[in-house]
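A lone chain, given as structure tokens: the form predicted alone.
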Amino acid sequence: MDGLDSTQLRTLAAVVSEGSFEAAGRLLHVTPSAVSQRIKALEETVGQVLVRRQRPCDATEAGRPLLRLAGQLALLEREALADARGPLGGDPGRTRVAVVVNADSLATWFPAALARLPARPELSFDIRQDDQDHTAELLRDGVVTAAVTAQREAVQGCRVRPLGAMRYRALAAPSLADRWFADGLTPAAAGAAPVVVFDRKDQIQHRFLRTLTGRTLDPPVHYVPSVPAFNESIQLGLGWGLVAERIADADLAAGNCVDIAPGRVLDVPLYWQHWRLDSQVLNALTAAVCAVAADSLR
């Protein structure tokens, strides 16, 4: 088999990141036909279909290792070029680092980690959002460089570091608590009271109920996939829900909510996983994430 062509690998990464051959062409300043020819040539070299031609385009199982390789090569290539040229060597090109983070981390502590990095105009971040139980999937697929995840086992080709635990408290508006939880968070009340859930991947409310009651309950669910709207829905009495401690403390202090399970919390351990590369950008990002997490998480 012939060696892999770096231009074809970059094109594969562009198709998956941009979602279509047309958008990849705009990014690479070539025609969609040229993009198609490069992908076809790469598939012929590998002997496998690498891209699912759908909207958005996605990498196949065979394409994922090459997608990860493309991202790693691009990152190392730019850093090597910058080092070789030196401070007066001109612009080596932009470095974009894709990271996936769970919604509550993104709404609380994670932006402070990005702000700790030195200002570099050539460095930009592509921050994705997903449930902490699913973020490692994007890392495994080669779509992102690093992830805040609940998965403690290292994804193949990655390093993992513990960050600490994000603590959640069960909150409800006073009116809802009076209506449903006058006798506390009993199994009967928990099975009947409405609950606010972030999205269909979010299982922490149901996990919390199983821990408290020892039962698998099926309460009425409202899906609200926005952290501000999620918290406001709880404050307005739409249902109860688990709220990240930093936000929960403010809501409790303001009297907007009450804790319906005093003394009971849910701790979700989080981990930082990233490609196993000797990269200046990744090393700096990892140091910043770990430092901020140490100050913010349990």
Contents of the next structure:
There are 2 protein chains.
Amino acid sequence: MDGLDSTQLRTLAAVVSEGSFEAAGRLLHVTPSAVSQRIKALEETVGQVLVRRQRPCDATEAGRPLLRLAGQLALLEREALADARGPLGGDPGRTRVAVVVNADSLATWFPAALARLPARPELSFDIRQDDQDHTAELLRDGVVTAAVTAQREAVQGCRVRPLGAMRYRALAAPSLADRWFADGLTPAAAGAAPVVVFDRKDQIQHRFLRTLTGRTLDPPVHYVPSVPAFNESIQLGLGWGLVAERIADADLAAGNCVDIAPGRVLDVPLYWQHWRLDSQVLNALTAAVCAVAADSLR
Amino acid sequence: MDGLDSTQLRTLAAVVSEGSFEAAGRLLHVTPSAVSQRIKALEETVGQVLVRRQRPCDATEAGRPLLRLAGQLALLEREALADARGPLGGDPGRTRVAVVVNADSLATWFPAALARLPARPELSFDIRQDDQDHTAELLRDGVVTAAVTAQREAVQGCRVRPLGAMRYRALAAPSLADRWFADGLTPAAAGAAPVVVFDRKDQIQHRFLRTLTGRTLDPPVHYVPSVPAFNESIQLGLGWGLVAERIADADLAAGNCVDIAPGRVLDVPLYWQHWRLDSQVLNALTAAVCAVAADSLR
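Rather than the form predicted alone that you just supplied, could I have the structure of the form predicted in complex with a further copy of the same chain?
To see the whole picture, the full complex is given below, headed by that same chain.
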């Protein structure tokens, strides 16, 4: 085998990141049919189907290692080119850094880490949002370069650093707390009172109830997958829910909500996982994320 | 044909809403193998593959009309049962109302509509978030019962009502505005200045630039798919972006941001589309959504 064609690898990455052959073609300034030919050629070289042709397109099991390789090559190539050309060497093209972040980190401390990097017009952040227990999948699949994740074990080819814990408090509107939790968070009340959950991947409310009551409860659930809407739904009395400390403390101070389990919290330890790459952008982002997390997490 | 089996239809809905045979089994209190047998039996009755077996599971083209039918039957069945049994008739089971809402509506006015409905322990909201130009797909596919959408044409089987327009202003941090827009939002500046975009489906920034400059521009983009993180990224100077009026006016008043296109706004008309069903819950939700939107949109 003659090694892999870098244009074909770039095309694979574009198809998966943009979701279709048409969109990848627009990004690469070629026709969808050229995109299709490159993917087919790469699949013939490897002897495996690499792209699942659906909307959006996805990498197959066999395609994932190649997708990660494509991302790593692109980042290193850009930086080598920029170094070789020097500061006056003209446009080295854009460097896209893809990072997946859990919703509560993204809504609170994470943007400050992005803003710490010196503004460089060629640098584009491609932030994704996912549950902290699922962020490592996108890293393993090569869709992102780094992740804020609850997974402590290093994904293959990645380095991992602890960031501290995100602390959650159980909040409810005073009216909901009066109706359901006048006698505290008893198993009977917790099994019957409505709870606001971010989405189907979000297990922390149920985990918190299991820790508190020793039982697996099945309360009525409202799914509200938006941090501000989640928070407002709790304030408006739709259900109780676990709210990240920074937002919870503001709600408690304003009197919008009460803590229905005073003195009981849920701590979710978070980690920064990133590809083992000697990349300037990645090193700078790692330093910024660790510094901001140190100020924001426990 | 003997008509469709309602248990099989319910199982199809559970597989798609929960994403896997295992999770559907947990919801329905049966084994994954029982789920699989029911889906196969339904597929044999219809003579089509109905479920794409992947993670998460999805309905095929042929499965979608059946999915919608399953959702409609479930809603009507619950209400008929509750009516038949009367207010003391015991637990009629839970009614899940699935609604897709665009991110900016969800982060601003939509939760107040949910809170207007009288609290009923058997009612569960299953809110989804998607781009306003894509929300109608989930409605057509039968995944949701109603949508806040930018699509004005009624989806087949649905009723549509105008809700008013969400108004957006182009904001940037003062530092970013000084650096790039000292001479206003010229085509040269708009093509070079970094812009914050919600996700790949979000086209409004590019549409706004096209309207203003008459050109299709390709500025550097940061994707930040979280309303609070999007807003904070703009405040921190990562890029400019279009911010929903209610949030924008607070940012402008606080002096965190400046309007880089004073007097120019983007209005996105929104519509409430819902299945044509004589359902009490859906009627109550429609009245609440229309009332809150009338106060919040233009």
